[in-house]
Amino acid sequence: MKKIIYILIGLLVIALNKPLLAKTDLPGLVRSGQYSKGTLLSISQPDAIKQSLDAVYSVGTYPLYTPELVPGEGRDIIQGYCNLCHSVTYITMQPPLPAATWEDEVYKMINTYGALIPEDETRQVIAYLQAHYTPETRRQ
């Protein structure tokens, strides 16, 4: 009698697991635990996206220019010395910096990066930056 119960339980388990043994839509999987040759370690890729020939792509405006420095005494000196190493965009893209910070920045360029600016022109560069690019003087 026990033997018949075990056989019935076995058949019931097989009947309930039949969907697991059925074929699947997964690439390379024949049955649960059985794979077709050549599909192991392969990566299934999605279909290529169909591109329309009449599609229109656009982006916002992209500035391709260097903003002008504010006109004032010392502007030509800055353009002459600062453009040797970097664009003056580095000046115009900074947030408004306090006057002391501009002085520190100019001396950093001279002492750390080796900018060759004579002392009298260094004072004019600092004065120009403090006159036009501090929180109090920056124009928007």
Given for the second form:
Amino acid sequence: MKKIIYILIGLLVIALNKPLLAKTDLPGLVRSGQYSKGTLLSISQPDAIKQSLDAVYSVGTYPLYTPELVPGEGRDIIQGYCNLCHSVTYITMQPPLPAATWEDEVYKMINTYGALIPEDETRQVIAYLQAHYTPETRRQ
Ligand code: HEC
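Alt. form predicted in complex with ligand HEC, vs. the form predicted alone above:
Once more the chain from above appears, this time first in line as the rest of the complex follows.
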């Protein structure tokens, strides 16, 4: 008996709230549909665009985003070695990193990932990164 009363109270609460819920605004991404009377109960589509046989279609350049590295001594070396495995976007997409972190980063590429960079060029790579991509030196 008690259960039935609870169920009835529950149903009553739902019934009373329904008009209230219906009035509340729909949450952010949900939009109510717009139906014009003219198309009710019919499947009407706008006319297909007429295509001519001599039309020329083309696509623009594919939007690859690899920003230029800052010009400076060592840039060519960087582009030569680092591009072997990934684009230099990996450099520009980092936040400005402290000088020591760039050094660790380059040695990580060598010791962990197997980048083959001779020692003197490794020094130049690190010097370049430290000259342009640290919190103190980064301009772009
Ligand atoms: C032998 C291949 C190889 C070479 C050469 C290489 N990298 Fe990487 N690099 C990787 C791999 C693998 C990752 C990790 C990729 C991932 O997590 O998606 C990576 C990631 C990075 C990252 C992202 C941060 C991180 O530690 O994962 C930076 C910055 C980076 N490399 C800088 C460089 C620079 C600068 C050079 C040139 C001196 C270089 N890489 C050369 C393989 C290489």
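Here the rigid core means the biggest group of C-alpha atoms that line up within 1.5 Å when the two forms are laid on top of each other. Only a predicted model underlies this, so the values are computations on that prediction, with no experimental measurement involved. Positions refer to the first chain, counted from 1.
Trainee: Comparing between the two forms on the rigid core: C-alpha of Ile9 shifted by 2 Å or more?
Mentor: Yes, because once the rigid core is superposed, the C-alpha of Ile9 moves 2 Å or more between the two forms.
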